[in-house]
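Just the one chain here, laid out as structure tokens, in the form predicted on its own.
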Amino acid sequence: MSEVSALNHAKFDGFASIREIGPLGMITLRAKPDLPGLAEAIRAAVGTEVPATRRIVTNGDKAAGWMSPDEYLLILPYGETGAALAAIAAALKGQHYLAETVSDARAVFRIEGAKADQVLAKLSPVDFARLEPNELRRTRAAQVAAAFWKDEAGYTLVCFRSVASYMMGLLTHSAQNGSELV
């Protein structure tokens, strides 16, 4: 596992902050809803219940996150993988699922500021008036595969390491001061 961030911390301050954060640890979890165990294995790796659909659950520096009907983001300190792995294992024992470090895959962004959901709304189809607190969206930003949250400061964005950059110069593209949305 690489303890270095995609793009070294990267930032940019337009009418909206953008920044690149990490590295983050995070586990994607297969598994069906109902499966005996579920939620104390979630309970067990980062402290929260399973989060209904389309919504992120919050506890501290921990998340899970629905990412499909099977299929949960569980987001923690980098170095406490290992140990949400093994707890998942001895929740899960014996029962159909599937977990996996997907740390070093992925990119993760914060776009903060009054117009940060503008940032997104060029480059996402979501109608960003309705999204709620803790909604979670998995689509597309510009062509790339994405999944943010809003939260009480701004968003949060994941996708793969591999278009960090592309991610990036998209997010301040969309965020030079003159191009908000009128």
Second form
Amino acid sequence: MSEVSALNHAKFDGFASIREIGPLGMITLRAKPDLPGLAEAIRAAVGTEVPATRRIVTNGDKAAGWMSPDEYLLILPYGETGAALAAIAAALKGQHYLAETVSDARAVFRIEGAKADQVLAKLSPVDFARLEPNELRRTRAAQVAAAFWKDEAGYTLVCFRSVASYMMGLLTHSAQNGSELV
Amino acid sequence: MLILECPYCGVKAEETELSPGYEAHLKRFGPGSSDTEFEDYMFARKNPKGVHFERWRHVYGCGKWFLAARCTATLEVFGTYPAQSAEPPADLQAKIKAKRPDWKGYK
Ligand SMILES: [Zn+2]
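Right, and the form predicted in complex with its partner chain of this protein, after the form predicted on its own?
Next comes the full complex, and the chain you just saw is listed first.
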């Protein structure tokens, strides 16, 4: 258990602001979408609907994201994963699924500012003009896997904790003043 | 640049978000097969100039394997479909046949 974030809340201010946040509580839930009890399990854990394909549904400081046809990412306060896992186990008793806390395997960043999308556009093969509201986009940022979604203030980006400093380096470099795309 | 639409998550994935799995629809010859059959399964590939069926993995995205039909000469993509398909979908085969009348089929 590590209650400090990967980079001790490193930050950088360029043409957009980069902040390493967290740690957030995260649960990987692997289950087929038609699994009996799945909706109850997600509602009990984070209080949301089952997210549709490539979407993230938020509920205050909790959220559920669609990661693949048989994988969901549940986000919640760091200290609440144990209770959420117990609620999932109760809702999915006897069913074929897998749920595990992965909070300490992840690093989380915020990219904020009017040109926040340009920071990511330089790093990921994604058409940002077509990124939809509440879309959880899994892709790569330069050489590592990443997932991000957009809200009114900017982007939240999740990657593996083992590449947190690489990611901070990428974001910092990409957000250098004077390197705006337009 | 190659762009393939992942049939599982719907992302129009640029090539660098994918990982190649080479020729699709191979029949496996394992224990009990002849040396020739195993050699063909292991090493002999069609490598056509033209219509080709391939396996791809949406490795940086949803992580799923899928299949794609494309032209190796022009890079035209005819379509993508789930990995759980024993053969290319009939409508995809018809579409390819219409575009490439000389095409001899996927086998
Ligand atoms: Zn996909």
